[in-house]
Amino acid sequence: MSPHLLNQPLRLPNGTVLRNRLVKSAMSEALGTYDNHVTPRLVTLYRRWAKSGIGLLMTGNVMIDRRALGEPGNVVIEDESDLPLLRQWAGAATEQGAAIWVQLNHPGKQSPKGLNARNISPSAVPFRADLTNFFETPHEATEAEIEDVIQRFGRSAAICKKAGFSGVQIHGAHGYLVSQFLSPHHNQRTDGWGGTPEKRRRFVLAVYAEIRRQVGPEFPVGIKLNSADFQRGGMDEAESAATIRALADAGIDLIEVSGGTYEAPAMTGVTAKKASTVEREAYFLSFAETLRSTVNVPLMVTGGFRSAAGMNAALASGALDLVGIARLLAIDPDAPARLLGGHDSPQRVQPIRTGIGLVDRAAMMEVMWYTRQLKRIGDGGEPRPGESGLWAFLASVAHSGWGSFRTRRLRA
């Protein structure tokens, strides 16, 4: 199949033009300092990706509050102290012709035990029993805390615009705070922030409105949302579609479709998939097809793509406008050049196994293992696609424990 569809530019509703349809979706890099500042590693990493010809780069998991980290080494943007390095980070992509959007996030309850002094969530719902050794039961967020988070999303977006980034993406998927507000399982409130689908989506609409107020109408703002949580009592596809329609009506520029949480990691591909889904490659393509008939906002699907032919076929279906890839770029940072030329990467994304049941069921290495590869690229080296999952797990646990200790000490 001709690679021309993947190479076509895309004009967003606000007039922004992306040079092609291939997007690096967000991965958590954890390449910040232990006191959460930008490092030159991020500049090196994103310059490498931008040189590959990719159209849009989404950064991974930039936090809006230093008190609310998802993991040690998160970059936090809550003031302008890092503005010089932020400008270098943005320029590493834009100077190569790629757009770069910052993914803004608040982890809510989804933060390792002991990292933060206080984890908040819409409701004080614990994790399932086999994950309570890793995650604490959160505190129910107060009205003041909710309003503070909303303001912080807007402030962080405004700083990103000032630094020269091309746009921002709200992380509303994978079980983080925005996703928690949308979920009937995690959000059991009965006030103005929960109790009905309309009230559960009030938070995400408020976050979007505050970002838009602070960045203006021409700066691109997108969101990553679950098609479903794949968790008993969680958000289903019907409620997700209603949320997407509400965001489209509010003027959002791009919606990325994904799915799952830490407790049900559908986005990683480690859970069983129907043969038809595997054949079509994209995990969430059917959901995108149902959305296409109801919204005109550009849609991006991430998860499962393996080949240039599969990506072009998905685009040809009309169900999506952008193809998102992530983990492949951690093991083959030059893959976009091959894909845009109609050729497949020699590397294949495979589930990372440690032999430890709990770790493998929770798909923990689908973050930890790939983060180690990103660090190598950020250091100017090459990834190690054959690295042992067990060795990477042991090294990551040691690093995370030390990182949590250093983070707490630096904030004390």
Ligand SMILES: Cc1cc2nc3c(=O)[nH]c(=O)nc-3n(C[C@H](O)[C@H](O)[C@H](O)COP(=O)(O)O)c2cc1C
Given for the second form:
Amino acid sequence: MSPHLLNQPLRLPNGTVLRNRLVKSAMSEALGTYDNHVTPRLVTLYRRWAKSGIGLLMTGNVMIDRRALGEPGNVVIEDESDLPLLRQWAGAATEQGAAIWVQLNHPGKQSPKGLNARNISPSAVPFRADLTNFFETPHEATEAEIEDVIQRFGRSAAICKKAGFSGVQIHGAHGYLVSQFLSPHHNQRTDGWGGTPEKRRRFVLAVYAEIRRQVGPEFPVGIKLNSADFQRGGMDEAESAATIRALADAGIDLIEVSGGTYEAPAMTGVTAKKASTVEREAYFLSFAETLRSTVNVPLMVTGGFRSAAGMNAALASGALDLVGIARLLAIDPDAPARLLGGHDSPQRVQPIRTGIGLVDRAAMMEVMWYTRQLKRIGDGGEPRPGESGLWAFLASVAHSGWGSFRTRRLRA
Ligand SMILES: Cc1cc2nc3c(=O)[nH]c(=O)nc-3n(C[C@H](O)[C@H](O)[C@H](O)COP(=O)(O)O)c2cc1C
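Give me the form predicted together with the named molecule now, not the form predicted alone.
Everything in the complex follows now, all chains and molecules, and the chain you saw is the first one.
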């Protein structure tokens, strides 16, 4: 298979040029301090990835509010106190010709029990019964809280620009706050923020508009969105497509398509897959194909891509402009060099199992196992693709409990 398509540069509508079509999708590193500052490990990790020749690196989700963490060790950008290290982080990528965008997130209700003092969501909808041990029922966000979150997205984006990052991405997928507003299941409001598809998408449009206001017209701003939530009563493909059209009309620079939530983790392929999906690797390709005919905005698809042939075939289909990969880069940080040369990585992304049913059905295990590999690379070492799932789970649970405790103590 010719490596030609994956190697082609892409010019975004605002003039930004990406050196090729391969993108590292966001993976939460949890490599911040327990009081949520940037660490040199992030610089080391991103320097390693940038050296692989990849075109664009999306950072793992960075929080916009210290009071609203998704997990211990998140980086928070809400003021300029970390500018020197943020500049090093951005420089680790850009000095080697890769672009680096910061993924900005607010977790809303999707935050482990006990980590934050108050979790907000559009409505006070409890989690699925078997997840209530891990997550608590959120508070319905007040009007003032909603306005505050919108402002914060803009402020964090402006700091990223000042620090030398090449762009930002709104995390609008996977069941976090933006995704909660878009979901008829999580958003049961009857005021100006819910009740109809137009009102549900008002929040994401307001977040985008505020970021744009604070970073100006030239700075790239993208979003990661679910094709669907894969959850009863959640956002469906038609509503997602309508939201994407509205964002495209508003001038967004890049749409990344994913899917699922912690309650229905379609993003990592844990849910059942159709034979056609397995054959074409990527989980959300057919949605991108339907989008293509209705929106004129660069599209990226993430989830399931493994081989150079699969990536080039997807690009050849014309359904997308950029190929997103995540887990493969945690077990083989040098994979882009091979893929761009038309060769596959010797490493295989396999389901991570602990043998504990509830854990294996949730996306949490995957995240924990891969996060451990990211830490190793951040420490200047090598990942361990053969690490036992059960061992990684037990070590991560202990670490996460300790992390929540430390985070609360440092905040007190
Ligand atoms: C450890 C880990 C952390 C992740 N963190 C994020 C995140 O912060 N933001 C996000 O949008 N997706 C996150 N994801 C999802 C990935 O970006 C991606 O959508 C998913 O892994 C499917 O792509 P893949 O099949 O290439 O791994 C994470 C995945 C893993 C494994």
